[in-house]
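What follows is one chain in structure tokens, specifically the form predicted on its own.
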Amino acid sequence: MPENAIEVRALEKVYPAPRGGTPKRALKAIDLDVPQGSIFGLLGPNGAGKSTFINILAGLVVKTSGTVRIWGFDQDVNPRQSRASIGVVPQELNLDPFFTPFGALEVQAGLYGVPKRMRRSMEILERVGLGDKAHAYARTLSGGMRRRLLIAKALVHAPAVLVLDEPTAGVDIELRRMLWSFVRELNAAGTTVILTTHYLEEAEEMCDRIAIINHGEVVACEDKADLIGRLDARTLVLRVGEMPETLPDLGSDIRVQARNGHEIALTYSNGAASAPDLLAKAQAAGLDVADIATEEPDLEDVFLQLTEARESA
């Protein structure tokens, strides 16, 4: 097995200019490695280039330049093998309403050249909770069931890499939990998973490694812990018996904010102060501290810092 499930080098995509307009450079010389066996998060604001990147991996969009290797197969040299190594679950619920789930999986398996004796349509439907709906028309399925059917279709050829494009957009909490439990099972069995999501808490909980794309460029690609560790900011939250009329000045490098009527948040960097020092300063300033708590930065903080920094550049 390859060390990286996906290797991308100098990937570019330029869309032709509309009449009277200028060409759109959607991807700008992207280099990216997705480790084999990982759950890899691909994050970015709307229009960042995520969908273009995924569609190139799936073979739905032709790249302008660069190389893409999926499970060791060069997309230009071995297009059939590279495409067979990946399954994509699109964000849109694009299903033929006149097919049953079983029929849809059989057709999909046929398109990938899976022999009838090797097809696992009923097994896959059972795994995604659609065994009892195998012979119902797709048009009768709920939105959550259709989402599960899309995942089932992506699995018919047993791909080594599974791409989930906003898989929990618009679904309820129960289905979301079911989907993530299923994804963890697939990953534990050896499937490499690429996840795009707007729910940053999901990415923080699920992913081992995360890349952030903005304006067609990779602005970060690191292990989750290292990415979150980029932010040096920490927050000490003081619960006070009585909120002072004027918040104390604890120094130019300490941000002091009032919260919820009885809390004062002190935001600082590790190099500027420590929590015990701040607590001592707060008490010396006359604050009646009843309780304390600390807050660590999360993925949302990192995401906003990186994307906002790119916007202001």
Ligand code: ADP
Second form
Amino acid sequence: MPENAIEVRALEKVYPAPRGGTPKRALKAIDLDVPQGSIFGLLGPNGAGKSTFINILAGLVVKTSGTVRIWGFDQDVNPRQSRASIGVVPQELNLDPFFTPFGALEVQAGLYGVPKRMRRSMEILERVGLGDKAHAYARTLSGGMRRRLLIAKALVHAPAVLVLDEPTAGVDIELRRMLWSFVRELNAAGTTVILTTHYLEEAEEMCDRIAIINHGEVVACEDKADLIGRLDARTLVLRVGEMPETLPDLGSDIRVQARNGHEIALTYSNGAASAPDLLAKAQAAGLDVADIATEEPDLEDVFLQLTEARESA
Ligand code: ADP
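The form predicted on its own done, now the form predicted in complex with the ligand:
Let's see the whole complex now, leading with the same chain.
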């Protein structure tokens, strides 16, 4: 088994210029490794290049230059093997309304050249909880069922790597939980999973390694714990009896922000101050402090810091 499920080197994508426009450099010579066996999160603001990246892996977008290895197979040298090693669950819920789930899986298996005796359509449908809908028309399926069917389709050729593009966008909490536990099961059984998500709490809960893409560049790629540990920002939240008209100035390295009418958040760097000092300063500045709480940084803070820093650069 390869050490990395995916290895990407100097991957570049330039979309041709629209009439009267300039070409768009959507991926800027990126290097990225996805370790075998991981649940890998790909995060980034809209337009960062995530779909372009995934679509290149899936063979749906042609790269401009660079190399892509999937399960050790170079996309240019071994296109068949590299394609057979990956399954992609698209974002849109487009399904042919005249196919039944069983029929859709059989057609997909045919496209991937899975011989009849090797097919496991019914077993896969059972696994995603669609066993009793195997012969229903796709147009009668709910949104959640369609999403599960798309996952089932991506699994017909038993790919080593499964990519899910925004798997839980717009789904309710119950289905989200179900999808998460299903993804965990697949991962525990050996599938490497890559998911893109807008929901940072999803990445925080699901992923063991995370890459952040911004403006076509990888601005971070680390184990989740290291990524979150990178920020040494701390927040002390003061609940105040009365919100002052103007917020006190507690020094240039302390950010003071009012929240929801009765809380003031003081953000500071761990080395530069301590919560007891700050509390004393705040009280000396005349704040009527009724209660306090501290907050640790989370993935959202890291994400904002890494993506905003580039905006202003
Ligand atoms: P994300 O998935 O992170 O939102 P995309 O990969 O869709 O980002 O887009 C990256 C950049 O490439 C964006 O600026 C987008 O407008 C541009 N882009 C995406 N697809 C095309 C295309 N087919 N033609 C031209 N530009 C495109």
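Numbering follows the first chain given and starts at 1. Take the two forms, find the largest set of C-alpha atoms that superpose within 1.5 Å, and that set is the rigid core. Since this is a predicted model, take the numbers as computed values, not measurements.
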(message) Once the core is aligned, does A290 move its Cα by at least 2 Å between the two forms?
(response) yes
(message) At a 2 Å cut-off on C-alpha positions, does E92 qualify as shifted between the two forms after fitting the rigid core?
(response) no
(message) At a 2 Å cut-off on C-alpha positions, does E242 qualify as shifted between the two forms after fitting the rigid core?
(response) yes
(message) After superposing on the rigid core, what is the C-alpha displacement of D253 between the two forms, in Å?
(response) 3.7
(request) Superpose the two forms on the rigid core, then give the C-alpha shift of H262 between the two forms in Å. (result) 6.4
